[in-house]
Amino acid sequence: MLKRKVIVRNEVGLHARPAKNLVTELNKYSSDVFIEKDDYRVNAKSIIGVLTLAAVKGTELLITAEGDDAEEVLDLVERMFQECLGENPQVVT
């Protein structure tokens, strides 16, 4: 199992928008893929698992993933939360 921390940049938190670029984006992979929030861990292929873990900016999450392409998935974690998620940070409020 492969493990990274990300920090939510998002300037209103891991809200649903965010949270449906980054289940959609997981759920090609075959890997299984958890956030960790305060020893409370999500399926992170699951968007309401997402949302229930209520991560403001600067929450810092622990992603887990294991499987074939699990390297490939925490690479891709990394790189969406460093660009918000799909969401431009000149935009967000």
Contents of the next structure:
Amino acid sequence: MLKRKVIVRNEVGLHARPAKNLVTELNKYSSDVFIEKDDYRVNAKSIIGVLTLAAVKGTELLITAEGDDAEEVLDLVERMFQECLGENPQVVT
Amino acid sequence: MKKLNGIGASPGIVIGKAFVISSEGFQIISRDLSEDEVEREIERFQQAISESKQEILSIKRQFGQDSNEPGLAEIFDTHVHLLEDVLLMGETIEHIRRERKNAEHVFARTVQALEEKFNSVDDEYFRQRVHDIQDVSGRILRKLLGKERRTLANLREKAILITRNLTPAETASMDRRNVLAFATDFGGRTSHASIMAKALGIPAVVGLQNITAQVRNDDVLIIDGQHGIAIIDPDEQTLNEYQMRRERVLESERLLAQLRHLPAQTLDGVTVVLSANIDLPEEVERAMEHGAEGVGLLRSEFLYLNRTLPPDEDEQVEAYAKVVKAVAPNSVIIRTLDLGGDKVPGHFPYHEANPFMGCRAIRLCLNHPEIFKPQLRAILRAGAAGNVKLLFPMITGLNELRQAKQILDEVKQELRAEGAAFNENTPVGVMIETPSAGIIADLLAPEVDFFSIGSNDLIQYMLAIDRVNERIAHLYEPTHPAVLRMLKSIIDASERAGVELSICGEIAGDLPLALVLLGFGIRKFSMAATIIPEVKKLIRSISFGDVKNMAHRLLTFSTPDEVRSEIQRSMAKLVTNYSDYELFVSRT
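Since the one above is the form predicted on its own, can you give the form predicted together with the partner chain too?
Okay, now the whole complex, with that chain kicking things off.
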């Protein structure tokens, strides 16, 4: 099982739109993907699961993936979080 | 055994079985499946999902044509995603297969677990997402349950209703013969369901927060509407204790009922008129049994709720006349439609951000003469059968009053031209329930025959408190000095103008506050019928002179708490018979 840490950069947190973007992409892969916050773990392919994380801006999340394309999935997840999951990154002043 | 504390909305102790209604207003039954039924059940579930998806997509298309708002489209996309979610749908399918239970049962349980998860989240944005899930899951549940869904209307055996919230429409539609009591997650002492429960004499506890999640159908429950307690699955000792208390309450009710034919007169000879607030014509007999001298407020809305078309004129005449004849020669004050706010019939397409400050009551009626006129005609015609007075709600100024009276004149002319039987001199009054009406009571007085103070809304608007919002319900404070000053000033204005005044709000039946109102000079009270005997007993045990002094002293206090504790202190002294006082304290 592979692991990777990411940080939520979106201004309002991991809310419905970025969660939907994430889930849509992940569902194209065969690996099982999970997100952990503190000791709470959810299926990363479920938008509801992702929303129950209530991950506000700055939250650190642990992503785990298991399966044939696990490495690829984690690269994608890391890139997506860096790019604010498809939302325009907020300019920090 | 589990004991929950809420708000006592309507007194009485009841022991019985629970009937749980989901947030969607229907009951979900658990059913075991045989092995060969399982795959068919999953197919049925998937069918419900795909139908729901089609519906959402079609709504989205509809909105797409009407607006360019990208946010809206996004909400629908999110909802479609929820329909495909592995947690919501995947788990449900897995559990149907594993437990061999019907889809609605398994699905509702999955949704409930998710709701709890969301409700426990600190962040407001994420907590609000629960509404998206409820929206989507409600749609699927409706499909699954189809025509089989059990609603409040067909409750078949006596039970205690457990539900998240009771809307006025639901309260009006339930088969009251079988409702022993009800207990809800939401609501406050003055929310509509509570007022109706009191009117119907159904014990109720509201604001229990999550009783729906903790009770199952057929669990044994104790409801103590006096103290706002619900006990789930009580042990034997508790059960015995409450059975004894129930006997005592029934005994005190029997004693109070003996007062029925005695006048509501103070020790020093001041006589007060106690009449009943009623919602439905069927309640009038019960009101008379409790010793009501007339109907001080007939809320007409309930004729309009729970139906696709408004009632026609003749149907209304019949309903009003039933009440009028039952209380003759005493009077019936019929309030014209107070729709809007939380009472919106199905055939009214209003969705407002601020419904209590929106197009409701007289505002709605003035906008819809096609609804208003038939009602005015019906009220005038019912006046031919007995003593009817007509009351306009939610008046904020003279313009509205004059417009309403103008329409009333037009209607009278029509009736005259038709040669219909009606009371040409039907007295016209306004409900004083907005601060503006209270402040200009002296200006309104010359143009009306009577005032009726609607204290619930008046206090709500004065203090800017949404009384059904349980987070701030405690701020709804009838003893606020601003409220006392307002009441005093309305009473003084009506006395100076020689306009008849009554009060029909909740505080008329709140024993300590009823004394204050009496002290300020009010002589006509209208309240939930079940409270009449107690108020009568209280009035018969005090002297008006004392109460008047107390009421005026209250005007010198600065906070609601000071006022309330002064009232309580005074009551102990004022009520001459100590055992009576004990009775009041135990029931307030």
